[in-house]
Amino acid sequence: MTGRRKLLLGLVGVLALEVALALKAKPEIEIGAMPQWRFLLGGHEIVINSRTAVMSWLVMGIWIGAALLVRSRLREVPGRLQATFEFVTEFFDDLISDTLGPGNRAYLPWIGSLFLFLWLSNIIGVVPGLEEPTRDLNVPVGCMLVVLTMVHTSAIRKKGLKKYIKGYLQPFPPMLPLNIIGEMAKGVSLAFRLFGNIMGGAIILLVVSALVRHVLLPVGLNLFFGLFVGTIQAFVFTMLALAYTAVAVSD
């Protein structure tokens, strides 16, 4: 059987599965509270969104497993999986060199991991029964806090604490509150852009699915919002993180 025929049969099988699940689905729109784990710790109630936590750890587990698999099978002539990882590594290495300048490879593990986590988190919803962890605002906000921490830590290491603080007093000291608000706004826009696009796509899918009983059109929309929009949003988030870092460390 040729590779093209295998691909065609695989696509037909996925479509058949989607339609079979759709015909059994209930046409109601369900947007409610997330399932949660609640427990007491030191007299304080700790609340964890269980579905988000499970899906986030699933995404991380997939990448850890893939990395260990590639590492155990490293060859001079790479196979498909190794070649894919090498392509992604070289792509972001070149991107970091172009944005931050040569000699900044130390940023590669952070930038590469950020993109891979967000990309798989955004597209994993195309698999029936799974849900994007980035649909929960806590995940984009958590990634945003990581980005801001890395950006400002890099700026302090590059410029020194005194010069870093002085930058908030430019062009004159009374601008300090506005400069601080501007930095906070960067983080808020970064998180809500990702959350809005992923949640917006999920809402559109629910509405259209309820109208046509989940068949055919939602399958195409699911692939569009999952694969295309999910990939674009992961790349935009990563590029903005890289751009903010470049601005922060510039003299």
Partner chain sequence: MEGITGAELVRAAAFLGAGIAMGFGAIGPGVGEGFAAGKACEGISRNPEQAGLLTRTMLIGQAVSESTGIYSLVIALLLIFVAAK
Second form
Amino acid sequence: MTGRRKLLLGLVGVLALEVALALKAKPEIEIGAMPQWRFLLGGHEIVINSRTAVMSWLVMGIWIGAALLVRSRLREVPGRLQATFEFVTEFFDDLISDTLGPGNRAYLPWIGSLFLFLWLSNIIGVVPGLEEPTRDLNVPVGCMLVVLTMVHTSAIRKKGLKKYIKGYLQPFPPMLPLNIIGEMAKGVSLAFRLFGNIMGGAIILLVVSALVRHVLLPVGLNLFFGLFVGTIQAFVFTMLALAYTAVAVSD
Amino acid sequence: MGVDLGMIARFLGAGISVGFGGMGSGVGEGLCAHHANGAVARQPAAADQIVRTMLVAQAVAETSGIFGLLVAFVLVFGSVAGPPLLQFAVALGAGIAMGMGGIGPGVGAGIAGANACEGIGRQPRLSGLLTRTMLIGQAVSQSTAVYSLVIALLLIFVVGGG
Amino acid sequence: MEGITGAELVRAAAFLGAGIAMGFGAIGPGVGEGFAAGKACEGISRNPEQAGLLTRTMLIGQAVSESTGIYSLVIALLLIFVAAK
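Please give the corresponding structure for the form predicted together with the partner chain, as opposed to the form predicted on its own shown earlier.
Full complex below, order starting with the chain above.
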């Protein structure tokens, strides 16, 4: 009971802070503004999107810290935190053996951390002052490249290079360029689906906040776009990574 | 006569984008609710799972409508540079790409969601598996909406950004 | 309408064409892939043991029905980056 009250109190606090911050915010609309660090390294200018970098390291730091914390006090009878982590691990373990068949546990760390990273990245914008790293196209594209590498290497390892290349000549050899484009389009749609949803939510929030002068409505919208859409999109990204692997490995 | 071709096209494009883009999502979400209702009527004990899956399905089917809204906002509040005729083509092209492109995926995601709700009505204990399959199917059927978004944003920010 | 050159007209047409290509080209695949996903869900509720096979079949069918969407994407990109030079 008291735990629930604490949660409620925390939620109310976050909402109050949100309203306070929103009231102070300027009603200007800036789309795609990206603070950057620039420095020279060996004659090349290196550009880093500072906010994205800080936010994604924050997300990673939170997960690494949580994992270390849980590991340092592993017990036979799990506490609440440990039980949550075990639930997540088991969920993805089942998911992987459902889609790829049993005996594919090696995929668990990859799929699990992909989901956890994307999930926290998508919903971190709900906390006032923080911003989703996935709002920057570079982050989804990076995750997509990891996924594509994983899908194709596991296909080559499972089927052998010859059979893998033969797959691109289906149904007949002249389809080769289109098959390659189709494979690339998979990656494009994977990355842009995540980016479009998160960026879309962010822009709609920005515009609506400016229109209603930051009164109340954005809070609900923030919860919808931040928590609900963010969770679904992180899960969709992970599930598609798994499903693409299953298809690439199977035939 | 100071006719601002760019502005005309931006407003027209925004209308097309959100109008047509919302059409597909609307039909898709309606389909979801229709089949979910049927399933609840047949299997009232599973109402909880069915409604949950329906809401998730509708949120995903909404994506193409939200993309349409996004492009409309960008068109209305942003600006496009270049000669007037090019501004016109870029803004209208972006609106048509996202608006028309949003129709099919919205309906398609709705069909997937509808059948998933029906399936849960038939086999309530499979709700997790069915929701997962539905999400994969919907995500893939949405990829054309994502391509439309890519083309629309390319037109606005790369071509129209100067 | 003075001051509009022929080259400008061509570029404008290319951009508008890109929008039309991707916009209308996306309708069919979206609905078609939705049908595939819907039937896969139905099939799984009838025959849950074959869930993995059904999902894979669904993804392969969707990949094929998406190919027209990919043609549209290719044409739109060609129009934007090649034809409008």
